[in-house]
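One chain is shown next in structure tokens, namely the form predicted alone.
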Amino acid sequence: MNMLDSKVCIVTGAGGGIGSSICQAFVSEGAGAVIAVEHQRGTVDQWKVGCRNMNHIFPYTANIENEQEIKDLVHNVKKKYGKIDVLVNAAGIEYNEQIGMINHSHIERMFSVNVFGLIELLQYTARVMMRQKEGSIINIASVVGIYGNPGQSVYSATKGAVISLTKSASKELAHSKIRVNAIAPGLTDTKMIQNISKEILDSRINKIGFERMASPEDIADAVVFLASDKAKFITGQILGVDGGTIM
């Protein structure tokens, strides 16, 4: 039996490495429909071709910085499928800047996407799940939101906010049988690391117990577990998927 049989799932950030891997893992585990939310039209189609069970993946273009577009997304999914079983907040942006060189517009953009958009998605989806009396919400945080990291003060602040939100929301929504958890990936092999110098990258890899970066599939496997009924009594947890990172 597949772990996500017939579940209706929304995954934001589906055009990125982690988001796309989550979508593919979901359909591999039998999800009935995966609404793959992308910011730029066509980014999901770039990886969807050749994906097994691709007919269960439905690209949806929306700007998660826009409250009305978030409302429309949740409304349209509920109207079409009658339910929402899983929400994965995987959309995120990252600017790495040393203190003294932090760009104010980058602060606003990271909080807008990583925190404010996530909150709006969580609350509108939770309204649907409250009526269902069940659901799983999984937020993608980061180990830097727990330990911090030089040059990532603002990014780590946004992920720290995600972690705090996850803990509070899990307590508030538990009475409705809605589970809220977060995954805190360590250094992961995605496009986000392309601008990191080899020296800094090697230094960070040397701090990982398993001596390698995570793959997007490593993160997706953990998300599948938290989305599934195998995790039916787990909520309010921050699951580090970091290969034994020492920050």
The other form holds:
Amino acid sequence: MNMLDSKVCIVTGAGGGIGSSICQAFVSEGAGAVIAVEHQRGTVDQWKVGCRNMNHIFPYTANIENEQEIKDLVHNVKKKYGKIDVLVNAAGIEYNEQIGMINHSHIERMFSVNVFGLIELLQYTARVMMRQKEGSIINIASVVGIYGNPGQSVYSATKGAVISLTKSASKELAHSKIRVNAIAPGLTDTKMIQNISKEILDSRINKIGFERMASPEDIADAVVFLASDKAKFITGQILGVDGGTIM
Amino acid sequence: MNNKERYDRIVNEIFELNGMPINESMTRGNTEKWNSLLHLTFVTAIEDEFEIMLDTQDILNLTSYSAGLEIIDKYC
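The form predicted alone done, now the form predicted together with the partner chain:
The next block holds the full complex; its first chain is the one shown before.
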């Protein structure tokens, strides 16, 4: 028996490193359907080829910043599968800028994707889960949302908001037996770090007890656990997956 | 059964009118039973009956019997 047998899961940010690893881990654990939400058509197809159980992964293009598209996504999944067991909010964008040089449009975009879009998807999905009287919502936050980090004031603020939202939503939805948790990854080896200089990257790796970055698979493994019934009594928690990072 | 008849059946059931005539001027303000919990049950019943998903704004605007009819007309 697998950890996610026959579960219907929505994963946003599926075109990215963490999101794609989560989708692959879910189907490996027997998920019945993984709706892999991508911002740009074709990004899921790029990694889906050759993936085990790929016929259980269904790419879905939607703009997380658009409420109508979010509603259509939830409604379409509900109509097709009759339920939504798991929602993973992994879509996110990051601009690293020093105070005094923070671009206002980047502030708006980061909050729009990382926070506002997440809230809308959470509340539409929760309405389906409330009828089922069960469900698991997992938000991808970040260690910088807990500890802060130079050059990431706005990004960390968005992730701090995700953490607070997770805690409040878990309390509000507990009576419907909907679990809401967050993963707080440390530095993770994805495309998002490509623009960080080697010097800064090395200094950040030096702060990790395990002396390496997390792999997207490390993050996905923790998400699988929270999505599964093994975590059936866990809600409102922020699980750090950071290899012992000291910030 | 037309949309109004289907809607009336939901209203009758959710507000436990036991077949009594519906007061079509009923609102959240003048209907004691219409609390926030019942509101979501009402929304769910409408969505299931008409196979629709209401916008969040529609849920907020569903403040009276007549508003409910207008919202259903928008979707169906």
